[in-house]
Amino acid sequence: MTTKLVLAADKLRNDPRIEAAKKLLLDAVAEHQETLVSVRPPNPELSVDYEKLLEEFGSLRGANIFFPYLGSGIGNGPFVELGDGSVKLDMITGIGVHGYGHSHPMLIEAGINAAISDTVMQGNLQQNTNSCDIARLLTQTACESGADLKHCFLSTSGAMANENSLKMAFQKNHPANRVVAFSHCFAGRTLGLAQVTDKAKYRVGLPDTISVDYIPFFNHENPERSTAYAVRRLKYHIARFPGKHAALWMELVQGEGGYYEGDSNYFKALIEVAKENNIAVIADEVQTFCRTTRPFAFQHFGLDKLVDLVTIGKISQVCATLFTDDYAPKPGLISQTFTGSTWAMFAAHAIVSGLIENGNFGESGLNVQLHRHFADGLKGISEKHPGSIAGPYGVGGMVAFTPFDGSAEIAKEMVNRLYDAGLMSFMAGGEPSRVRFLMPLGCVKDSHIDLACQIIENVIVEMKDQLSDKSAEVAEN
């Protein structure tokens, strides 16, 4: 009979001195978390350096960053500390990064693991265990509905798993040099990818890298109408630049472009097209990861057994790209010096496999329930202040609404004054402009939600005066 042979590591994570040390620590933390149950203006004493101190960190980046916003370093749950000791409420969570909110347990724990590993980084020619654990558990859940996504490979940026997955599909489909896309959808701001991404400002004084065309996103209120539509560009594209596209980019869900929904019959009957066609079916989960009624959009969508390529990031800390076996890159093609630190690998376990056991998936999941009850509070403000909001929109985790004439201007001042309120959202979409939210599925409570409602019903009747009273100067002039 042979006796296992336990590893130093193995002995290290299970020394009950370690575990007696995250006791503390997590007591520590949840005894200073106590106050932070609400929103709260800043502090008078300490206004002046903070304001010292974001005017040189925006001297030091060079530009002013979008809120004046600096963490303190602790939060609780959807609620986040300053540096100036006010408390906000996230519901837009770094853009969708902070799934599980500010300071929750079970990611400082994540961070206490990778404090103890060897390295910070991993990559390259150096990678830990936990590569091999998370590279396991998103293509094994990306697989379970029958996708071949068999492969994975890890990277530090939701860009950067776009890169890859560009790379792949041009390498397999050389020489083919073009992209598809929809119109309005955003997929980074590298140099490839700014090409891609269908906003010209971000492509200002850049070099052209990528040709791309763009054809019309899915319309619901004409579903057959646009689909056929989209279908007719798609085929138009190809015959103008025959053997020429190496990939379909396709954003499920619009998130910058304004919380646009896809359709299942739209997304499959463009993708018979570029298949007949040999082209390349990327689906960027890079925002949509783990907030719709599937851990991965394309299930949401039933296109399992069609995409080639997915990329994810945010929610999930280390980002990714998976692909099929016949998009499997050649030597050199892909390698980074890192492809993640050893917290983020960490984190990224802890946030998938929580999400997945706390019951947020699936028709009725959490993740649909609370998208139910923003958008009924969001129902409920437009009844009571008829103009005031158009939407709800989105799905899931992901919650927007047009705000009054949908002007930038006007959802710019909405998003800077729900955030003076206490409220972080963000913009969203152009013509018509929009308010969104991604919501930290792992922590937020529908009595987050509630609050969330009641400052934004606040800050709608403060506009809404101030508007009126601006239409009478108007009228009398």
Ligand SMILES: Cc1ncc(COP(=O)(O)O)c(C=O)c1O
Second form
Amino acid sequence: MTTKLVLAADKLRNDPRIEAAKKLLLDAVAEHQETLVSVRPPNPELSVDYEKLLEEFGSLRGANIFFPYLGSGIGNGPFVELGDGSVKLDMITGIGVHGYGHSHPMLIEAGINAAISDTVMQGNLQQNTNSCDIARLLTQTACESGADLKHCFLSTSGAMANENSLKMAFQKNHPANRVVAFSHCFAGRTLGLAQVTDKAKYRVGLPDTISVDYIPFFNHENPERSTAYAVRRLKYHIARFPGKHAALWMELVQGEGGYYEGDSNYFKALIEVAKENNIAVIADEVQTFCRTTRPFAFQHFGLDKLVDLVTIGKISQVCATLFTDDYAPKPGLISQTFTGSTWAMFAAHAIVSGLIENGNFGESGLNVQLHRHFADGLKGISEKHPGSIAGPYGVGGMVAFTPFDGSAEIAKEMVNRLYDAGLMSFMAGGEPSRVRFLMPLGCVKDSHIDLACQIIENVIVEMKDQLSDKSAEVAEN
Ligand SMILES: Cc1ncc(COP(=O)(O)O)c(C=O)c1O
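Could the form predicted in complex with the ligand be shown next, to go alongside the form predicted alone?
Let's see the whole complex now, leading with the same chain.
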């Protein structure tokens, strides 16, 4: 059956010239990607200009960027070319954003579809049909095993999605004005979320906004005791401020906090207390979305019927707050000029449905297989070089290890050395500090993970030698 093309937009999208242009563009990108198949060092001819650019950018933004990274604008899967001619193996993906790596044809096509759309951005008064498409996909996916998250409000950052969820929880549970959150959680960097985020450094000089009480996170070494203790602390806070808690803020796998995985029974025990006290259950899935055995981590932990609000971001490009009928905001509470760029809308749909269709989810889906392969590689290194790394930690598309003594300095040094050797990672946690990876789950292969492990091992050997030289020096003095 051929569909009748009534709309000018449909006729445009189906115009053979668009198809031909897409093919030309994709072929051109593919041709130029061909050389980007492994890591390579900077090109010395480009380094002077590149250094100048980095300096200028640092000055323009008022602070240097963490890595001397300025992408050239092309990549090939997990490989990315930088402006200095180097190629990096990107296993951190903008802290979880580039789930299909760099210059993926599916996302270039999404970009072309966006480029021939009428507006760059979508939001409040004017959204296109693809806003509805992504909202539908997200709510249907969220509700597929029993959740009642029928609604979805789109936004442009994880922090906005989180702010919106808190506003809905406060409004519904007014006059409750406190939040309970896990120790070491990270929720974002707005004035409100800087209070929820359990890191003093991130709120230096900021006014107090939300009052937050913390409960300890799950401890795998002591499941029952840690669960009972967290429940006791939750009850303690509730008894101390009766009727004052609007939300239980849950990061189901702690990301920034150090890649600590929670536990179903632990969450359920806390949620039971929250429900008894009319406290909204919010799952912050900005980092975990699409990285566990299910699209949502609340599904991975079997909390479908228990969550009231869920936020997503990063890999989805478009961020969102999903919520039940009970938490629907009153008119005026939530609105935004920008809910997302048109490219982000097209890309979000392609990424989420792509990962589902690609077999990333399930108990033995790709996310699990990739994790296992990376974990095996890291275990191999740890056996070969005792004392060099501990772990691995994390779940699915989140992988981390603790390097050497786990100090912040060593973790930072390792991340920088890995970068220089061609592998992109980042730090997580505090005590201990870890090195973490957020793999591009839509395109990463075992061979890329093997290359990452090879680079990690080389850097470990280098650092081991230097650390033992240093301790020998200390002993001599
Ligand atoms: C768990 C979690 N929540 C919220 C955020 C904030 O998201 P964004 O940086 O998009 O505002 C992040 C970002 O790292 C996160 O990991």
